[in-house]
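Presented below, as C-alpha cells, is a lone chain in the form predicted on its own.
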Amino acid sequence: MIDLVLGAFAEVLSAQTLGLIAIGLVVGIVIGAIPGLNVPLAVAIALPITFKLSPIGGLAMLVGIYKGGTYGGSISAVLINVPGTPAAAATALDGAPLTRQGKAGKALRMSLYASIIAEILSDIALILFAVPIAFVALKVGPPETFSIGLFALALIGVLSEGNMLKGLMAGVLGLFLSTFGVDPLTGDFRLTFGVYELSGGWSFIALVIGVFAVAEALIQVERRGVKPISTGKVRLSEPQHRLDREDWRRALPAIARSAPIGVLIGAIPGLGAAVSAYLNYGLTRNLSKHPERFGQGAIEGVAAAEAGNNAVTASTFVPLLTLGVPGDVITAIMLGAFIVHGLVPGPALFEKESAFVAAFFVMMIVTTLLHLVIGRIGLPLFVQTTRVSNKLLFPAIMVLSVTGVFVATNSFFDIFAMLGFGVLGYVMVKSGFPVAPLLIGFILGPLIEVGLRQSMIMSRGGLDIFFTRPISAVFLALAALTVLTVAWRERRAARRSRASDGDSG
C-alpha cells in the first residue's frame, strides 16, 4: 500500500505532470473568464492532445482546465458583472456590487479561497467516500430529480425577496424559454415556428451573455458613464481589498454548508455546477439573519456560490470512476481519454488499475494546491480591470461577447438571439424584475419536465411516487418550507412598512 502511494506521488510530482497541470489551470482560468468560451469546449479541444501523453499526464491537463475554468468564470462575473460561465451568474449577484463599492479585491479573494476550500473537500470526498456517495447517487431517480428541481425553483422566492411576484414571473419566463426545441422524450419539434435554428432550443450561452453583458452595456450607454471604478493602480494590500475577521465569520458557515451539498449534487449525473451554485446561494440567503444584504455585496453570497460551484469538480468523477457513468458534460468528454488509454471506468478499475487510481487521487489534490498558487499570483493582474474606462471596457465586452457566442455555437442566429436577450435583460432591470430567476427557470426547466414525465410513466399517473420515496419527500418538504418562509418574511416586512408609515403620518 505504501509503495502504491509513494509511486503515485512520484508520478504526479514529476516535472512533466506538474507542467501539464499548470498549463491546464492557466488555460482553464482564461477560457472561463472570457464570456462565451466555455469549459467543455476547452476540454474537447484539448482532448486529442492528451492521447500522446501518459494517462495521468493527459488527465492532469484536462482536470486543470476543468478546475481552472470552473473558477475562472467568477473573475469576469465579479469585475464586470458578466459571468464567464453559467454557474458564475450566482457569484455576480454579490461579487459585482462589491466591485462597484471599490472592493473588487475582497470579492476576488473570497471567490478564490472559497473555490479552493470546496475543491479540497470535494477531492477528499472523492478519495474517501467515492463508493458510498455513488450508492446514494444511485438512489436518485426521476422523482428525486423532479423534487430537487422544484426545491431549487422554490429558491426563486428567496432570490426575489421583497418582490416575489416579479421573481416568479421571471422564473416562469425562464421555464417557458426552456421548452423550445426538441421534446426530450418524444423527439418531436415544439415551439420552433419553422425556424431550423430553434430545433435545438435557445442557446444558454446566448441567454447568459445577453441578459448580463449586453444588458449591462445598454445600461452604461444610458448612464453615459465613462469613468473607471478605480482611477489609480489597485493594490490588494489596501484595507478595502482585504478579507478581515468579520468577512470570514460570515463566509465560513456558508462554505462549510455549501461544499458538502455541492459534492452531493456533483455526484448526481445531470445536475451540475450551475444548479449547485444557485441552490447554495439561495440556501445561504434564506438562512441568513440579514437577507437584505444579499444582492448588495454580501461576502457570504460570493462564498456560497463559489463553494457550491467548485465543490462539484471532483465529485462529478464519483459516478464515472465507480459506475462508468459521467457526472456531467465535461467528465463525459474526459471518458474518451480513459478509453483511449485502455482504462475502463467502473468497479473493476479500482481492482485492476489500482496504481492509476492512486495517482489520479493524488493528482486531484495537487491540482487544487497548484490552483491556489496560480490563482493567487493572478489576483493582482485580474483586479486591474477595474481601471479600464467604461467607454473602452463595454465595447470590448460586446466584441468578446459576439465572438464568444459565435465560437461556442457557430451560429449567426445565436448572435441575434444574444442581442434580443440583451434587450430583454435591459427591460427587466429597468422594470424591477430580477434576472437570476430567469436563468434558474431556464436551467431547471428540462430537469423538472423530464423528471415529472418519467415519474408519471413509472407510477402510471399516480402522484404518490413523489411522497413515498424518502429523498423526494424531503426535498418537496424543503420546497414548501422555503416558500412559506419567504412569504412570512415578506408579510412581516409589509407590516413593518405600514407601521412606519403610520408613525410618520
Given for the second form:
Amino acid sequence: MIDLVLGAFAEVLSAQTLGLIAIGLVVGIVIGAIPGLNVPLAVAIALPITFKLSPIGGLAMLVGIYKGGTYGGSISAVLINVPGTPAAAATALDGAPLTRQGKAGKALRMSLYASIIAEILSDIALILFAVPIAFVALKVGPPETFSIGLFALALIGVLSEGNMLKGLMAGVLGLFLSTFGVDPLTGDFRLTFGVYELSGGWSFIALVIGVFAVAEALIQVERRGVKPISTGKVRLSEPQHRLDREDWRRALPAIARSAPIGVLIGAIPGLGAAVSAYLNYGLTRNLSKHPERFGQGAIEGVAAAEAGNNAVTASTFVPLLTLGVPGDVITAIMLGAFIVHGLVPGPALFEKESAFVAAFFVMMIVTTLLHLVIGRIGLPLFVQTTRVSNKLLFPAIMVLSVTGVFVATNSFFDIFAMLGFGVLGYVMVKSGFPVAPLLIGFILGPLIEVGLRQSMIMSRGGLDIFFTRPISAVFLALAALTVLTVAWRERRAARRSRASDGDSG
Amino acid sequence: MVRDAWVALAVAAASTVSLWDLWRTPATGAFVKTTTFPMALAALMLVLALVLLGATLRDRARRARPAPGGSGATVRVMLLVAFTALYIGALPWLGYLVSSAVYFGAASLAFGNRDALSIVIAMIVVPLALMLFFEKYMIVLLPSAGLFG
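Complement to the form predicted on its own: the form predicted together with its partner chain:
In what comes next, the whole complex appears, and the chain from above leads the way.
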C-alpha cells in the first residue's frame, strides 16, 4: 500500500507531469474566462495531444483544463459581469457588484479560495467515498431528478424576494424558453414557428451572454461617460481588495455547506456545475439572516456559487471510475483518454490498475494545489482589467460576445438571438425583473420536464411515485419548506412596510 | 408603471401566440404529452402577466421615472442595438475582420469615445487579436468575407 502511494507521488511530482498540469490549468483558466469557449471544447481539442503522453500525464493535462476552466469563468463574471461559463453566471450576481464597489480583488480572492476549498473537499470525497457516493447517485432516477429540479426551482422564490410576481414571471419565462425545439422524449417539434434554426431550441450560451454581457453594455451606453473603476495601478494589498475576518465569517459556512452539496450533485449524471452553483447560491441566500444583501455584493454569495461550481470537478469522476459511466460531456470525452491508454473504467480498474488509480487520486490533489498557486499568481494581472476605460472595454466585450456565440454555435441565428436576449435582459433590469430566475428556469426546464414525463411513464400515470421514493420525497418536502419560508418572509416584510407607512402617515 | 404595463402586455401577447401555436401542434407521448408542459407554462405566464397588468393599473400612485440620461440615453441604446444588428448581418458578407473593425469604431463612438487614435488602434488590434487567437490557436474558423469571394 505504502509502495503504491509513494510510486504515485513519484509519478505525479515528476517535472513532466507537473508541467502538463500547469499548462492545462493556464489553458483552462484562459478558455473559461472567454465567453463562448467552454471546457468541453478545450478538453476535446487537447484530447489528441494526450494520446502521445503517459496515461497520468495526459489525464493530468485534461484535469488541469477542467479545473482551471471551471474556475476561469468566474474571472470575467466578477470583473466585467460577463460569465465565461454558464455556471459562473451565479458568481456574477454578487461578484460584479463587488467590482463596481471597487472591491474586485476581494471578489476574485474569494472566488479562487472558495473554488480551491471545494475542489479539495471534492478530491477527498472522490478518494475516500467514491463507492458510497456512486451507490447514492445510482438511486437517483427520473422521480428524484424531478424533485431536485423542483427544489432548485423553489429557490427562485428566494431570489425574487421583495418582488415575487416579477421573479416568478422571469422563472416561468426561463422554463418556457427551454421547451422550444425538439421534444426530448418523442422527437416531435414544438414552438419552432416554422423556423428551422429553432428546432434545436434556444442556445443557452446565447441566453447567458445576452442577458449578462449585452444587457450590461446597453446599460453602460446609457451612462456614457462613467469612468473606469480604477484609474491607477490596482494593488491587491490595498484594504478594499483584501479578505478580512468578517468576510471569512460570512463565507466559511456557505463554503462548508455548498461543497458537500456540490460533490453530490457532481456525482449525479446530468445535473452539473450550473445547477450546483445556482442551487447553492439560492440556498445560502435562503438561510441568510440578511438576504437583502444578496445581489448587492454579498461575499458569501460569491463563495457559495464558486464552491458549488467547483465542488463538482472531482465528483463527476465518481460514476466514471466506479461504474464506467460518464456523468457529463467532459468525463465522456475523458473516457476516450482512458480507453486509448488501455484503461477501462469500472470496478475492475481498482483491482487491475491499482497503481494508476492511486496516481490518479494523487494527481487530482496536486492539480488542486497547483491551481491555487497559478490562480494566486494570476490575480494581480486579472484585477488590472478594472483600469480599462468603459469606452474601449464595452465595444471589445460586444465584439467578444458576438465572436464567442459564433464559436460556440456556428450560427448567425444564435448571434441575433443573443442580441434579442440582450434587449430582453436590458428591459428586465430597467423594469425591476430579476435575471437569475430566468437562467435557473432555463437550466432546470429540461430536468423537470424529462423527470416528470419519465416518472409518469414509470408509474403508468400515478403521482405517488414522487412521494414513495425516499430521496424524491425529501426533496419535495424541502421544496415545500422553501416556498413556505419565502411566503412567511414576504408576509412579514409586507407587514413591516405597512406599519412603517402607517407611522409616517 | 407605464413600463410594467407594456412588459405585461408584451408577455401576455407572446403567451397567447405560443398557446395558439401549441394548440395546433399534434400532442404525442404517453401520460404527459409533447405540448402539456409548454402549454401549462404559457398559460401560467399569461395569468402572471394579467396579474401584473392589473396590479400596475390599480397602483396609480406610482409614476414612471425618467430614464437616467434622458432621451439621449435611449437613442444611444437604440443606436447600439442597431449597430450590433448591422454588424451581425454584415459578418457573412464583409468577413470577421472588416465588420468587427467597423463595428468597434461605431460602438466606441456610441460609448462616447472621441479619441481618434485610441479608436483606430483598438479597431485594428482587438479584431486581429481575437482572430489570431481563435483561428490559429483554437483552430476555429471565423466568418469569411462572402462579398469578396
